[in-house]
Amino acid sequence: MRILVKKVLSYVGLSDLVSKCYLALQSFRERFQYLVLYPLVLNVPLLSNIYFMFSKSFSYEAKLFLSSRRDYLMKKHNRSENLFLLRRNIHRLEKGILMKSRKKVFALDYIQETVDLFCNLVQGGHENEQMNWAYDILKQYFEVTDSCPQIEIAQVRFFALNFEGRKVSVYQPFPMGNVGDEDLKSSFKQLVTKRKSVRYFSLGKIPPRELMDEAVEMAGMAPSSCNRQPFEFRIVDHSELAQKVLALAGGTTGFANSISAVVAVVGQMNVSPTVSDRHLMYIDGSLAAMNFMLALESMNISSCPLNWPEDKRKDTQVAKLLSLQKYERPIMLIAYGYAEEQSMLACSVRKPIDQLRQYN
């Protein structure tokens, strides 16, 4: 509809007078809202909850925040396979063995929370290493404790499981080093040096898919708030389905024909039991986004992210191609496989250092 219109307003020869007319439109819209608009909205109270009352965006990131609450809740209260609060507990318990001022008696709040979703995650037949590990740590916080009624009723329950026959590795904290690697540093300053994006690769040349799971692997390796972890890397390395995701990218004009596969970084909201921890799986997401794209570049593999602005409607689109959760969407896109021989790469001059970092 919008080119019918282009064209018949140049057909009429009133193209560019309407095209001015626009910007000009805008400009005073722009003017109007940082002179006029924006400075009420701040300085008026709750003003700003009425602006953005009917505003679609916010809207849609609530209503994701609510089928991710009722998702969390629904397992914590069930007692379910939630292995994010496992991760998450698991891990809080591990920091309070380790504090050099350790209490006597703490997480009292969660170690009957903690016991009942190891005892069903293993019930129902979960065996794999973030098991041994909650295992472990768990049997060190039974042992370093002093006795109360709350973990006498959880240590019961924890050793009448016997899931000690099962078991194969022995989780221990890591002792701290503060050794420096010459070798590791320039190592890892040549990888993020070589890394660039890139737009054009062999078609029909896809990596295996051994060399994406390490990759992957790699990428689990980032830090993550309370190790919850609230992402799940998608690959989709068939090229049908590959080009119906990259229709719905932002910037990929002129080169997304050339891409044969793509992974989407999913983000997960229902690892977070409160409305501030909201945002946690962009950030968590992102960082593992950078693990597994350095980690594609170590193999030869090259990769390029691709932005995935607030969309519902592209939202909605990519959710039913990839079958996500209500609670689930895209963080962002990335292309992978082998570069063309003969493209060509864009410098990308960074900002210099005196534009990225302050001192205090």
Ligand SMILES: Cc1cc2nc3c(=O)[nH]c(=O)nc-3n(C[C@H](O)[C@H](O)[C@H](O)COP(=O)(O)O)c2cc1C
Contents of the next structure:
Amino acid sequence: MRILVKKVLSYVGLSDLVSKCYLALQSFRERFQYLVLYPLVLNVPLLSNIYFMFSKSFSYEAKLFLSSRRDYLMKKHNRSENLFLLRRNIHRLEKGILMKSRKKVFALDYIQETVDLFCNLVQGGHENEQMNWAYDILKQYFEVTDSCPQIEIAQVRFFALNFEGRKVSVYQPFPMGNVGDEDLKSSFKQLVTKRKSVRYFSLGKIPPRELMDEAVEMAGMAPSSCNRQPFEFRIVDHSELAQKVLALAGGTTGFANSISAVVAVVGQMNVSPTVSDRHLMYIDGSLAAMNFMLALESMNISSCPLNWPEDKRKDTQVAKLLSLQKYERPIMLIAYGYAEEQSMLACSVRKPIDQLRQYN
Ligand SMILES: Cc1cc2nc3c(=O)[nH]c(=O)nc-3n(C[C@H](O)[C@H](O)[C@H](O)COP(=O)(O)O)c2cc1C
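Coords for the form predicted together with the ligand, given the form predicted alone:
The next block holds the full complex; its first chain is the one shown before.
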């Protein structure tokens, strides 16, 4: 439609005039916003509520939050299939155990919930490292805490499960080792300097899945709030599907066709119990995405992060393509592959140190 209008305007010789009017209007609108509208809205709190009541973007975010919270609460109260909550609670117990001035009794408000969750997950067939970790930390918790009715009830259910024999590894808080290492520093510097956003890839030469899995495992080593890891890497290495996903990303103009594979870093808002935590999936997902890109780089696989701005229509389309849940949305896309040998890289000069940091 846009293209058609442009063609008609150019045909009747009005495109210059219309484009000047459009720019003037835009400039007027922006000046009005920062000189009149925003100061007014900022100074009268009620006005900002009214202003955002009609914002499509915020109502979209609100809906995303409500679906996420609904899912979170449902899983919390069913005490099943909620690995996020298990990881969070075990993480809190672990912090309690390693505390220098450890309390004799702690975690009373969530120990039963944690044990129920653990037992239900095990009975539901979950057996993996997370469960081994959860078991060991719970066992240690019962060893280091004093007896009290809440702890005793939880303890009875926990030990009735008889999980001990099923696990191999042993987990417990461990002492900090030697962290200084010049070689490590120099290798890391080399790695972060070598990584650049590559936009042209050798088509048809897709990195093997074993390497991608390794990269995802390294991505998973990134820190995340309460170890909840509210994200998933959706790897699209089928080039037809990759093209459909890439067609939705705005920032690929001119090079989308030179990409055969893409990853959607998908955030999962349903792990966040409160409104104030609703941004965690973006933060945690981005930290993991950085690990992921560096991991790829360390294996000579190039990548380019691609913006996923908020756009309800595109979110709906990508959700269909990737079968996303209501509480999931892409945080960013990452194109990946083997760099085309002749491709050029942007210098992208960085801010100098005095613009990057301030002490105190
Ligand atoms: C969240 C995010 C979104 C990005 N989106 C795009 C994009 O849509 N298109 C693109 O060509 N590059 C995109 N980039 C890449 C940046 O342009 C690039 O990282 C930056 O210019 C620094 O260059 P370098 O990565 O080569 O060091 C994005 C980067 C990030 C972190």
